[in-house]
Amino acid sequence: MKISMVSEHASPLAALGGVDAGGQNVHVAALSAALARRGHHITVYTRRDADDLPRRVRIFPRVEVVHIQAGPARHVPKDDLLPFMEELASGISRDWERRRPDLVHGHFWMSGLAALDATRQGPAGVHIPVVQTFHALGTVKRRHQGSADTSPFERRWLEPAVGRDADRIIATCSDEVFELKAMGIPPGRISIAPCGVDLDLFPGAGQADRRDRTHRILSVGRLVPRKGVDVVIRALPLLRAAGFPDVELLVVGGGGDAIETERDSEARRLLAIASELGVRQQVTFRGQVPREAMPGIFRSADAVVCTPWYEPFGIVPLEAMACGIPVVAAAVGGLRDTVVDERTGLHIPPRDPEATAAALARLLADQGLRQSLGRAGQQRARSRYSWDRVAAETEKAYLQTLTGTAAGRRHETRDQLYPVEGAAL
């Protein structure tokens, strides 16, 4: 089938390019290429963000990205994006008049926004089925950061509408489908398609990167508060008081490199917390670092330590788990199904330093248990978590709606539920 990916603010050029890729840009291209291999024709749309980037570019066999002008051509932080949505919904509809989708799925809240509005646009009578992952939902985001989410007031009621009025929503674990429900999305409407792991870039033997301490955990991640990654650093004295006093925190993910990475705000936060703790000498910031080296740094830690306010998914520890490396997880959002506590990691309270540095202790002073864990998980990741499967799951979800009754219902009501022009915007 001919289906049309929406990705506002996250290109998968950025995922093929390393540093800059977040977890949208991966599974985007990821997802694109895997359902390309199951012989469908994918087109994605994103907003252009620079002045030289082509209009067309070909990634994949049967997967080419299209930029759209949608707002200046240079890069805008996404809860900026909201007004120029309907510029991005035009730019689609004129390119649809070369070749008409089968389907139309949309990435994140305000892609699905440009999607509904692309397909209003079209020939009168002319239905193209919307499918939608929103990858993170306000509700969750406004619940764990209250003031300091910055997205616009408009998402309130602009993200429910794209729930409704979408004909499948394609949520990537359980606990987002409580989250749909509360929002009035209909269960049976509600398909789960999780994020995928790249078995070639990650798989389950390999070099493993130097160290120079006795023992590493790694935190991989944007350095923003809600990773918890202070949690992690509070756990570091609670561990030296257990009898490991030489366990080094490596910090992966920022602005840059490691020095431009220091001179970040919430660098120079968790520093100061690790100076104040006595533990800066413990504490190592990479910086970005492209994602072929990451499969080393993987293998160079014993354990991985993902301790997030809240997480709607969550890539790292599938990455870690298909290397072989046992993961400590706040037992939050999709962390509880992708880890699974006691076979292949350890599930903790989230922004608990004790319970942390109690799990870490347990690991590091047990390498059978964390050679255990660790095959299960890599088991786990090949048989669950592969790309192909995730494709299959999507591609699944794809006809359900196609064959469906939902497109009659959406039909009929979309113009109720998604009044999204003019003062709205």
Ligand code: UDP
Second form
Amino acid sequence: MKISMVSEHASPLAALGGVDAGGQNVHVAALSAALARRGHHITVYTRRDADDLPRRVRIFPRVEVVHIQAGPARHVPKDDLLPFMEELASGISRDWERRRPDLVHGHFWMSGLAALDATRQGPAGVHIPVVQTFHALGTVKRRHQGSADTSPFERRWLEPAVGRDADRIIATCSDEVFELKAMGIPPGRISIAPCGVDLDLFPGAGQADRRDRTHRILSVGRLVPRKGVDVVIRALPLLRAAGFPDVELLVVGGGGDAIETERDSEARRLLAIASELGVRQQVTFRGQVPREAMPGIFRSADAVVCTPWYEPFGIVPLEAMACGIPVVAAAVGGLRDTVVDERTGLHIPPRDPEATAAALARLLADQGLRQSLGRAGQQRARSRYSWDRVAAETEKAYLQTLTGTAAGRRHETRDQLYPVEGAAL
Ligand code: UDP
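Provide the structure of the form predicted together with the named molecule, given the form predicted on its own shown above.
Below is the entire complex, every chain and molecule, led by the chain shown above.
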């Protein structure tokens, strides 16, 4: 199959850990590589966000990234990208004049918009099916972030419209299926394919980085409030009171190296909380860490702790599990599927420092428990979440889309699709 991926803000080539670069970048790169291993040809379209990027780059056999001029050639926060989606769509559709894809797969709602627009610009009578993975949903984000949500206002009606007009939606976890149905998407058009973990990069055994304190707990991810790193900081004094004073919290992710990260506004907020609670000396910000250095860091930890307010999927717990490290996870979104309570980690309620401290204390006190959860996590990651398996499930969804799409179907025009501007669902 010839497959176009559209990933407007999340390039497979970007450095990870910054505000807008995380799981989606990993997902698009790894899924494309795994589909290519199955013999498919993949072109990933992303926005040109720097002047010095080549137009086309081959990143793996049968996978190329095409940078499309759409808005300024510099970093633009993803929530400001909507005005450039029509230009992105035109650039993609022009590129299709060289070679038309059999199917296009949009990642994130704005890419879905651009993918649908690009298919409308092709020759009349040619329907290119669109498969959509949202990665995150505006409805969920608004519910949790309220007025702090910086998404464009139009997301309220454009995102559900993308969902209705795409030929098939791929949800990454069972929780998302409920949300999609609530958005009005018929269940028959929804498939599930989770994110995966790179088992070559995160093999079971290997070197662990050195650590200086008796215990290390690890938080990995973009440094944004909804990842809930403050919950873990608030758990540190409680852990101390429970008899674990020599614990380091290592925080990986942020806008640059450790020093730049400490200047970041979210890091400053977190450091202020740590100072106020008297645990500043226990918190280390490592900043952005390249992929290859991640396995050693995971293995240096007694536990990985993920305490987001909500989580569309969450690749970090899978990486921890692949490395044999137990996960303390808020029981939200995708984490409820990946981390099995009392088998591969411990579930806790979101935004709950007391429960976080209690779960961590249980793990730190019991090496046997850590080992058995770690072993089970490793087995689960290997048996269920290899990218090869995820690619096979995605391919199944593609084939269903190709056979199920009525010949001659055409995606709605923009006017048909968004008839009442502002009619939020
Ligand atoms: N990551 C990384 N270096 C960093 C910070 C994060 O390689 O400094 C990777 C991390 O290992 C994971 C991804 O970025 O593969 C984050 O994905 P996740 O789905 O957990 O979170 P998202 O960013 O999608 O919210």
